[in-house]
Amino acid sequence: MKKAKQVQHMISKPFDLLSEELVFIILDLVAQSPSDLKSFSLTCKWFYQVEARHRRSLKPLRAEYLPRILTRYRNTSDLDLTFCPRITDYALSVVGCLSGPTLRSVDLSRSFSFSAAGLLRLAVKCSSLVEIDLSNATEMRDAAAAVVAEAKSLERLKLGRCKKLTDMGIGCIAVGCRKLKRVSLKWCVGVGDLGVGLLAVKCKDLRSLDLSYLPITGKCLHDVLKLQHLEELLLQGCFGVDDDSLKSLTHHCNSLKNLDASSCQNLTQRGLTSLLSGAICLERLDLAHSSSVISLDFASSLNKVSSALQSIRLDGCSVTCDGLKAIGTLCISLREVSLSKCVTVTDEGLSCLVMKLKDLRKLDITCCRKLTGVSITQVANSCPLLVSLKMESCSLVSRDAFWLLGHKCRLLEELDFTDNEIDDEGLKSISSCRSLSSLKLGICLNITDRGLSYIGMSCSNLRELDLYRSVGITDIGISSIAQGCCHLETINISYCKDITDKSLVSLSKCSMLQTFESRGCPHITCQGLAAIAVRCKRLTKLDLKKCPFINDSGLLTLAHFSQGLKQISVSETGVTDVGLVSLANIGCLQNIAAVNTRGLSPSGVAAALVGCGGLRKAKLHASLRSLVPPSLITHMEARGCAFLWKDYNNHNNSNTLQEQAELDPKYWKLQLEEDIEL
């Protein structure tokens, strides 16, 4: 009898049979979905308590929630406050008091309103703090930097765009934070050679140093390149780093693996040779937008790093055929090559390069407009291990070359064929790449539903699909994708004028969908939008601009079902005040665009702005600027919201004709080519 009662008790409380360790394992799997995690924690009181003990990372939506949230989640180690633009000293004091013993990382890169006093409380209370991100603290001065130096255990520090910091503040940090391993000073324009030199002398364990856009010269690099553990050095846009300041540089920085010298306009082959002289283990080199011509002589500066070099980026450079030949011959271990917008690249140069690079994995030849099917055929034949190929606007490449790519490069995972001549047969061949996860087919005017059906049948791992202005696509093609690619996360069908609600109903089966762009699809209505809102619970970005049949009904459905939505555009739709105000029900919403939406009134816009407490960006018509109360705008800006006032006029015939032309892909493509040539 007693045994029967025990069995009955166990059945009535089955969760008591689970150990806390087992529940932690379950939570690790559930944590990827916020809605599932919430449902789990509300199952019973014990699950609610266990979930609180398990969670380590928090990303609050409002600063005013911090006391309650941190009281519940006492084991928080990573605190992301990027959704909270207004963080006061009191808020930082709360963080220090409630999470001090466990907190290891805090992100304040999108926050303001705190001072040195608040940072001091954080640094003193959080003795285990190893990472802090203070990027974009444009008003931060040396006094605050001196306070940061109190965080003695700090290993990772980001100070990007802290433009009022000087060498004195960086010197305080260098003296106080000897354990620093990763530091970013990007755009700290008040910091020069002295501050960087102090950092290099005092912080011997530095692994990564970002000095991009600093007014430094080669003088401080003498100390930087003596760091025995330095693996990454970023010098993007350092115009003071030139040949003369590097001529006496000698170093043996054998640990350096990643060097970014992009946009260093005063650095030529001579200076680069000095910079690379001791970096014999260099694996990644970025020389994008260099002023030098990448010729045979320039390539010779890579001699000492050629054996280990795996990635080189030459975007926007003037590249000669001989230069590419030399790189191919010297750097046979290259796995990644980027030549984006290198307009001088020819078939001969690219062919000679890839013939030598049998292990090439990633190739970017975006906007290399001189290339034809000859070089792409060579790529297909020489690089069977290719996993990523970006070749937007290579419009001279023949259709046969695309067929060969699919036939030869079966390991491809990422393809960008935007503005190319690929057709259905090319897509049929590409569909043999079973690992394909990202496919961009924007402005591909030769593809139809038949080509998409091949992708849908064979590429079940597809996560991203871009069909922007590919007007040959209809509901049939989208249905094929939705049926075969159930893991789809991002799709762009903007200006595919024949798309209707049927496509949206089909796509609603893709429960992982996060980004949906349907700008300029005139046949989409609230019925299709409702299907997406109800079934795609992970939706975060939605573009409905120029969808005239989208109205309040669709937004009311979104407000109820799409609680994770962060960005929405309802410009030039049928939305009125009722629909816009309903969006205030979405706590995560950060960006709203509502330009030329005639149903909106100043009072309705004002009500929506007040209701959307987490708004970071609002794009509105310029005519509303004088009609919305100035005090409200000031209040929103103080809360961290930026306004973009757009003055579009849709009431004259010329604009009507322009809109009609915009929907014609051939006209639009011709206009794009003319703009690029100019």
Contents of the next structure:
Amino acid sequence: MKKAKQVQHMISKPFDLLSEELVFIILDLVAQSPSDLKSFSLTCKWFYQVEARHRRSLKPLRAEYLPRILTRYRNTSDLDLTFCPRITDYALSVVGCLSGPTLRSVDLSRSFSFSAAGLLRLAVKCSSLVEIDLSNATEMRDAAAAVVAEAKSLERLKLGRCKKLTDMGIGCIAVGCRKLKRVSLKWCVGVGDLGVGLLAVKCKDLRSLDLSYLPITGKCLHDVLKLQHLEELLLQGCFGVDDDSLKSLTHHCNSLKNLDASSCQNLTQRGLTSLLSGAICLERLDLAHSSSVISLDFASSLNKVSSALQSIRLDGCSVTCDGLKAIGTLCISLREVSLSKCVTVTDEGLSCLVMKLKDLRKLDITCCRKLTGVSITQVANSCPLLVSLKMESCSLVSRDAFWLLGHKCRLLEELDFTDNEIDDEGLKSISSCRSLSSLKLGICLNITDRGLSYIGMSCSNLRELDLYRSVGITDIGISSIAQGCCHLETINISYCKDITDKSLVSLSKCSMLQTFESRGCPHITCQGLAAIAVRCKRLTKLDLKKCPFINDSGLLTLAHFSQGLKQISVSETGVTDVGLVSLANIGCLQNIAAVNTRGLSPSGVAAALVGCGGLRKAKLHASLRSLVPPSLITHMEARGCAFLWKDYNNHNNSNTLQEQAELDPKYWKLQLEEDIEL
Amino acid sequence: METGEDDLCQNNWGSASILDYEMAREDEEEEPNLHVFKASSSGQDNNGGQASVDFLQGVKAQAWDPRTMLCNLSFMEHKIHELQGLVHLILGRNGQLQDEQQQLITSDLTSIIIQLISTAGSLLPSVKHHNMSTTAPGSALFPFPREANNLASQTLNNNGGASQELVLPKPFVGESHEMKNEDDAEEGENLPPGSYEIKQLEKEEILAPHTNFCTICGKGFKRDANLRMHMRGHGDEYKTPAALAKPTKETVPGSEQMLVKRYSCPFPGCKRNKDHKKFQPLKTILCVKNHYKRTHCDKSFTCSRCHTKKFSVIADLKTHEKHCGKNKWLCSCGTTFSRKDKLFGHIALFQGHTPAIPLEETKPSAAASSQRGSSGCGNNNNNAGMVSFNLGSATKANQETSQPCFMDGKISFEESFSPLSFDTCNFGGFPRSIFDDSFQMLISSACGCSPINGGDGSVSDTSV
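Could you give the coordinates for the form predicted together with the partner chain, as opposed to the form predicted alone above?
Full assembly next; the chain just shown is listed first.
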């Protein structure tokens, strides 16, 4: 009797023996999937409490629930409010009061309608606030910045696109937040030399400074480069930084590791030389879209930094053969080279460059249209450690080159062969790269199911596969991928016109699938979609545009099963009001595109809009604009939803011949090339 | 007399300033003996002082009249007798004087000695002046009265170097507050001492509205040319070309080698005073005037626009008024700048100073806050424009008793400008522009700056 009672007692509190630390370790592992975490916390009251104590980061979907969730999760240190477009001052004071000193980081980059008063409450109550992201607060003024300065322990601050901020506000922050380590002022077009200079003078701990697109000159860089710990300096698009203002610059910024001087139109070799003069430990240099020609002279300005340099980006520059050769000779330790859109790159130049770079890991030669198989052969022969190769639109590269590439570079993980001549043999060779995780084969018209099946059989780590307009692919190829690559997260089968529901059913085996794009697949129906919806629980992005057989039943299943869906396009499908309204059932839904969907009525759209509480973007047909009540539109905009009104009427009214043409890849490609030449 | 007035002026100057550090300095300055001087000057010696002023002017007017000289000598005699009497008095009492009496006597002594010395100084003729006055046809005009007196005072200083310390027992006052570089012109000029001739004007002369006086009617003029024009009215003898001609400068043959003239400020302890260790002479008389007024005088001209800035030189006021209101760059310490880079240089230099955001800018953002937030914002202060730094501008009336509870949607930036913000505007703490009362409390405690003015600001009123 007594024993039985004891047993009963033990059953009633079965987790007494389990220490909280152990549960926390379990929870750390469970936490990767939100639904699992939910199931865990619903097990029993104790689990519920433990889970509430364990969770540190929160990403709430609705600001209305902030008081409740913050009461439940008292240990919240990271609060990501990017899903809550409308954060009022009240919400911020709730955060301040409930999370108080435990809060360390807040992300308000996608939120609006808060003011300086709310920020003040946050800054005062959350004394240990270390990170705050206020990007896109385009209405924020200096007064609000002065309030941010009250967060004395702030270390990381993002103020991207705070266009109304001026030197005065930045000055307040510089004086107030002395511990700042990482500051981003990208697109703060009101901030100039004085504000940045003061920031550099007052915040001696700065590690990273993003000054992109600021109207600064070289003047403030004198102060900035005196910072003892500066590691990262981003000067993208600073047109005011020119040679003259950098003339007298000499510095010894040994800590600088990363310098981005891309799109600095007025910076030439002379200015760059003085900018690099003291940065002897520089590892990454970005000179993309530079106005000067990357010649032999230009390469000589890299003299000082050549020893440690690991990565260089020269996207969009006019590169000469001599220049590349000199870079190859100077910077032997380079691991990453990006020459994307450098139309002047020739086989000779690239071969000379890669010949010296035995350690090269990443190479980007997107749109270097002059390159042929010669340079790819050279790359394959010289760089056995290559991990990433992006060579979109290098259409002169012969098929054999791909074979060699797969043969020599076994460590490849990321490959972009979009718009290339690769064929099944090439894919067979590539499939020997076991760790391949991203493969882009868009507009590769020479590949078929056979080639794809090699990939499916060997590359079990594949996460991303792009088959956009690769029309040789049918259900067989897709099913072999689905069978072999169970970690697949992203797949694009847009305009693969032979794909049917069978592919979707087989893809539903990939339970990690997050992004599924099947635009313009005319054979897909609701049955295939249902399979995906039921089994791929992590689905977040779905593109069903121009799938005419997709209708309400498909969306109803989605609304029921895919609770994590964030983005959906149902343009030019058979969806009606019922389907659209049912989408309101998905709490996370942020983006809806429903253009030229004939079954939609204004009232149905209005109901769907009201129902989707977290909507951020709605792409709708322009004719609906006048039919939906204006008050509803203003209401939606106040909730944080942006509207994009599209008018495809002209395009749509033209005959079906054009639709046919759009589906025919060869015709499409021809047209594309004509467009490029124009 | 001189010391007394000086002290008075110093005192006014100190109280006129709004900056606390200056106030503090003034406190240090006020030592007991100075109080005594003030008392004496305002009391019994007033008449004597006045008399001596008249007397000095008389000296100026008729310096080389032997009758005047005689008069001066008898005056000195009289004064010496007075002095003797006083010393006898002290001796008679065997030094057993009460403090008060002693001080009275000391001050009497001081004033007598001053008068004595100045009279004696005026008696001493200078060689070249003598020549000039005898040879120049328009000697009656007496075109250099100032210089005569200068020399007199110079010799006074030379002769009575020892007595001067007795006469002017003022404590040394550092000139750190002399911010203006009004005399920059001669900053770089490093004349070796002795290579120039030092002149020292007296305070009364510096401050006198006129420097040229008509010997007949006594009317004063700023310029000697004006005086000459005036003199024509007194008779035909003043209408001769010689009389009307501009007196030529020091072209007397046989006069000693011409030295460059430099000027000394009569204020003891001043860097421009020739007794200062690092004496920097002033270049012209105008420099002396401006320097003396700016540095040692009451700032009596107030800007009619901002009602804050005060000046002692009217030209400075005019210059300021040209730019007043354009100084839109404001530091938390209350200093305004016409240029942003100057403000940022200032902030970079000082710890704890921060740019102050003008109030008008905080308004739109307050209005653009959430609808709920702006709806409750009823009582606006309407302190549009820049923050005014008038002490005691009655913001007290605007103090709201808002509860600093997060639940109330009433968010106002306006109430932030309570007097507290500016009362505490010494260099430790800084005024807050946009915070509610609860927060001000926090700030002031965090900065460690307690409200100086007895906490009569908003602190006591807030319901924190």
